[in-house]
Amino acid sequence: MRRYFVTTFGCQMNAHDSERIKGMLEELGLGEAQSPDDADVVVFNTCTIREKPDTKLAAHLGEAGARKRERPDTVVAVGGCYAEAQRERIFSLYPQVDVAFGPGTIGHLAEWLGAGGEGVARGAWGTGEERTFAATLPAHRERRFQAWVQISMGCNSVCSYCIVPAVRGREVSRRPGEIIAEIASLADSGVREVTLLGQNVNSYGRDLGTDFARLLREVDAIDGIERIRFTSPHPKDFRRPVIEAMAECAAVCEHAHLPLQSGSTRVLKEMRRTYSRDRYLRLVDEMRAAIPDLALTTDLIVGFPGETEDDFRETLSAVEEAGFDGAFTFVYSPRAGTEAAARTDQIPDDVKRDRIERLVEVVQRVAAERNASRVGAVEEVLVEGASRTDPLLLSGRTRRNTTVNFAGDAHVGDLVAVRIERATSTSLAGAQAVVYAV
């Protein structure tokens, strides 16, 4: 049997897309290899939102090139945002690449790999204008009880540092009937938790005359779906109807990932984020008032061009004031073609390193305090498998999206009650109390 290996970089949307890529390859008769060294088809599903994924991809492609020199029949495919960003020169940059595809042209991959019997279409490329949702493609889901569900693609925001609109295009919403039908089918197959995906998930539906709050309520009404998550929203579109739907829908989890990016109103304006520090913090207060047990996570960038020490200190204080349960922290990375990359007031690398270390320290302290408040409580946990740190323990996530490692005898996919005994800045630990009915 010919085999494939898919390497995924970046966001949850890429995780969703990779499941579809795997499903297509398996429909072609390929099996999944344990490593790229054992694969006949090697696929890289890429991210380019920051410089680090580009660097990692270059190393991976160097290794793929070496394997291809030893085994010339190996097929190398590059998809995702980096492929789209480098569409004019991907094959000249990396001659070992046979086919390339953007985020919206995954469906062509099977054709280019010779599904029709014509052989590999070397040098094939799909254009951005051909974008289609990947939801109709076969899927190889990593977990039988959880599923990603794409509800939109593209982004209409104009953040001055972000390359996503350029590589994923303008926002397009998927028709609600298609989404509901997919989720109902997932529920029938045993899926208990769905995560709704979009570049700006809560602006869903405006091009169709509907809205995200209505979609949440419709998904909540589907029998068998016990947890609903979504990512990533934009603060400017987190409006009252969405907050009310979160509070009132039993399956919608008490967690929101709400990217702040900077705690300085001045920097936010230059980022073109369209909200101020005060507006963001008022939104946090409104959400916590409606959903008292809400967990909030965020994205934070340090070293944006022109960021002063005072601006940075405002980010630190915003972390304290918002009381985030966790944060993805990033050093600003210039992306070619963006407004911010052309600025002459770039921040020195040593200043960026100092600030990211100080930010991480505050984020971890605040998150540790938030998690410590859960000790003694009983949390509902969806079991995902063995703990990565101790194979004798089980691991899963609470409704608030916190990882819990615990002693118990539950099965993967079970909902269990866990009494929390210990906490760190990133996880909880405890022991199983009761297994809920499956």
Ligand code: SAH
Given for the second form:
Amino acid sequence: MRRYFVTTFGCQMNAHDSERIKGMLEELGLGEAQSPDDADVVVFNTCTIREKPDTKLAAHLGEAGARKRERPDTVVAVGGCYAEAQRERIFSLYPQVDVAFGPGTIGHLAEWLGAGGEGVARGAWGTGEERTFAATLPAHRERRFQAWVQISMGCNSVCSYCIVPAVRGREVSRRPGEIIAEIASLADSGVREVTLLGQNVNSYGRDLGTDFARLLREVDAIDGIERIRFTSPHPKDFRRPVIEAMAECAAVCEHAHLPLQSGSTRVLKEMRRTYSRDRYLRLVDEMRAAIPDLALTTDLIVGFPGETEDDFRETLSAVEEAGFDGAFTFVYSPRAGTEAAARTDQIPDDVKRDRIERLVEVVQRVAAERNASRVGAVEEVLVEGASRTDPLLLSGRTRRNTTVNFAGDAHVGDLVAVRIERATSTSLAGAQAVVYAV
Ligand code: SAH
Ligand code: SF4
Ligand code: F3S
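Rather than the form predicted alone that you just supplied, could I have the structure of the form predicted in complex with S-adenosyl-L-homocysteine (SAH)?
First the chain shown before, then all remaining chains and molecules of the complex.
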């Protein structure tokens, strides 16, 4: 049997696309290899949000090139955002690449690879083509009880640092009927938690005469779906109806990942985020008032062009004021073709490094305090498997999306009650109390 190996970079959108890529390769009769060394078809589903994933990909493609010299019939396919960004150059940059395709065109993978991955025409090309939702393709899901569901593709924002609109295109919403049908069938097959995916879930449906709040309520009404998550909402579009839907729908989890990016209104303006620090913090207050126990996480960038020490300190103080439960922190990385990359006031690397270290310290301290406040509470945990740190323990996540390692005897996919005994900045630990009656 011919075998494939898929390496995934980037966001949940890509992780979800990789499930479809794997599903399609399996339909072609390929089996999953244990490592790229054993694979006849190696696929890289790429990200180009910052320079780092580009560099990592270069190393991986170097290894793939070496394997291909030993076994010339190995097929190397590169999909995702980097492939789309480099569509003019990818075959000259990386002669070992046989097939390249962009996000949103994975439905054609079978044609490009030929049946069973044989007879590939080198240079088969799938970037820049009309995009379609991958949702109707076969999928190889990693977890039986949890699923990602794509609700839109592309992004209509113009954040001045971001490459995503250039590689993922304009925003298109998926028809609500299709989304609901997919989730209903996932629920029938045992899925209890869904994560709705889009670059800006809060602008969902504008092109179809519906909206995100309505979608949340419709998903909430599906039998068997006990947890609904979504990522990412854009603060500019987080309106009252969505807050109300979050507060009123039993299945919608008490967690929002709400990317702030910077705590300085001046920098936010230059980032073209279209909200101010004050407006963001007011939104946080409004959400916390409506949704008791809400967990808030965020994305933050340091070293945006022109960012002063004072701007940066505003980011630090915004972390304290908002009281984030966690944050992904990034050093600004100039992306070719974006507005911010063309600026001449780029911040030196050593200043960026200093700022990211100071930011991580504050983020960790605030998150540790937030988690410590859960000690003594009983949390509902969806069991995901054995703990990564201690195989004798189980691991799962709370509705607030915090990882909990705990002693217990539950099965994967169970919802259990766990008494929280200890906390770090990134996780909780405890012991199983009673099993929820569900
Ligand atoms: N659509 C999502 C974000 C997708 S990218 C949203 O707007 O919420 C994920 C995160 O990567 C962004 O929130 C931002 O914090 C970060 N990011 C994007 N472009 C970046 C760049 N050029 N340099 C550093 N971080 C960046
Ligand atoms: Fe990028 Fe901004 Fe769109 Fe998010 S909202 S994908 S940061 S352009
Ligand atoms: Fe990366 Fe593309 Fe996601 S650039 S972060 S994989 S949308």
